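Listed next as structure tokens is one chain, alone, in the form predicted on its own.
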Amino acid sequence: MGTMQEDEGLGYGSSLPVPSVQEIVRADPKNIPEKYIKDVEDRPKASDNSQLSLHIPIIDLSLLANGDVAERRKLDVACKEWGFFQVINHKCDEAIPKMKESVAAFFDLPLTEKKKYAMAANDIQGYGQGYVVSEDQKLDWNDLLFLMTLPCNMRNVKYWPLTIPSFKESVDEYASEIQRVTDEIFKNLSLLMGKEENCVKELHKDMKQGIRMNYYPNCIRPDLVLGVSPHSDASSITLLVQEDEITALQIKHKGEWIPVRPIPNAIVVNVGDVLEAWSNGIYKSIEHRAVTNEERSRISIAAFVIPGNEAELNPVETMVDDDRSPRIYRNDVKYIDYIRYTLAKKMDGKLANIEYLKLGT
């Protein structure tokens, strides 16, 4: 396994250490510390929008791979109108359950063992919680393990729990399969943007993959907390695998929070802020959050497709038209500056992040 220098972080930023939510629940399932209780306006509310989940686009990757024009148009509409879709027939059927088992095995470890992989003071890799920038902020009801997975020379072995049997093998296989799905989506997005099929991949320059493994404990009052606060992703796209039996992910569509009913074995894909900028706002990054469950804990696995530090986030020329689609995004932002900007703040919706990329800011 390739490794970076162990005393060097990614250079993206850091997150403050906080208590393990899993251990809080283990010690006293009825205890919800005040730091986790959201302000009234931020709490999840009962929604009657579940029927809209049926309208979330579903993309058949096997059709995309075969050059199906109608399926490519569906992808175009999904990215424009939703910023979100679920992918079926992706051929990751063997890799997904292995990865889920390895993630579950990590969170089953004793706390003393998990702490061996704790985030360093200068890094976001490792075990902890993300986007904690202040001792005073409200916290999310989750624990996570974040690892850089591709390319292999980006990996830092000190954060990898290699004492878990088959952990490395499961992550290797999963990362490779997710990269294959990513490549197919990027090829079709390139064609939709009027470019050669390798365009979107090349825009990333030194493309990376990072995987966030999430553990959401059950919560006796799910109406008071959030598993993950509302945010959009500072990636080009994100590919997520979630539990088949629990509806917890919600997306903001036309101002309403819509629960995403899992399709068994599907991969959830959302547009990130980077793709929104490259497409000059034609494709929309999606604001999303996760709620908790009173009865059951939940695991999810999010693979972020990350541009190289020097990748430029200005719009592709084919997505700019002085009359119909004038340029609204800056041409002087590099990815390293954007990711540092986002990680210096708590998760707080989409607007503040995306405005940083727009002209006039």
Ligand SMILES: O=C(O)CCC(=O)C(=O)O
The other form holds:
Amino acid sequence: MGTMQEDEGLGYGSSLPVPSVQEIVRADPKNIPEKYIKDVEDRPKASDNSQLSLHIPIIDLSLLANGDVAERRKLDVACKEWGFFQVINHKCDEAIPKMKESVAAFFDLPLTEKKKYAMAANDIQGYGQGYVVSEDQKLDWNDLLFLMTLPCNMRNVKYWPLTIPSFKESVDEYASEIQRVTDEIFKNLSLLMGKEENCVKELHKDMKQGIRMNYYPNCIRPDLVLGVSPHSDASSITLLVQEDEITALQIKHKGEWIPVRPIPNAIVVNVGDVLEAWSNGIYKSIEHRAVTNEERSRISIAAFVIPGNEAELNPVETMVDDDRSPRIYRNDVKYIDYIRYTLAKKMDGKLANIEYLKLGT
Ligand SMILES: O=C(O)CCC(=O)C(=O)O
Ligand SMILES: [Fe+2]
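Could I see the form predicted together with the named molecule next, after the form predicted on its own?
Shown next: the complete complex, the earlier chain at its head.
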């Protein structure tokens, strides 16, 4: 592993150290420190739109892989109207449970052990909390381990808990299976965008994958806190696996928070800000958040597909039409500028981040 990378971090930004929520709950399950109690208007509401969850599109990857045109059209509608879909028949059925077990084994380690993989002051990789940039911001009910996983030369082993026997093997297998699913989705998106099938892949220049492993402790007052505050992802797409029995992820659809009810074994995929820009806003990067519950902790695993630093975020020319869809995104932003901008500010919903990519800002 190159020492340069170890010393300099990813160059994306950093996050301030805060206590482990898992330890706060372990010490006293009744204690919810003030810093985690959201302002009244930001708290999750009990009113529940779970009926709408039934309409979130389901995409069959095996049909996409067979060139099924109807399924490809479903993918188009999913990215335009929802920005979120659940993928079935992806053939990751062995890799997913192994990955979940290894992640659970990590969070089961004693705090002193986990701290050996703590984020360095200049990096977002490692064990810690996400997007903490100011001493007085409200915090999320979440601990995480973030690792760059692909390509292999991006890995920084000092953050990898290799004392867990299965960890590296599970992540290796999971990362490459998720890459296979990603490639299939990108092929289809390229065709939908009127391009050659390798177009979206090439737009990334040096495509990378980073995996955020989230641990959300249970919370005696789920009405006061959020597992993850509303945000959109600074990826091209994100592929998430979660627990089959707990509904926690919510997406903002037509102004309402809608829970994504898990389909056992499915992978939840969402459009990130980068694909929104490439598609000139035709595909939507949707705000989402996660809530907690009183009874059970929850693990989720989010694989972010990330372009190289030098990748340009210009809209693809086939998505721009002076009459029907004039260009609304800038032609002069590189990924590194964008990621630095987003990580430097508090994670406060989608608008602020995506605005940076739009014309006239
Ligand atoms: O845990 C979840 O369901 C959402 C996680 C998420 O949005 C993220 O890690 O970016
Ligand atoms: Fe997210």
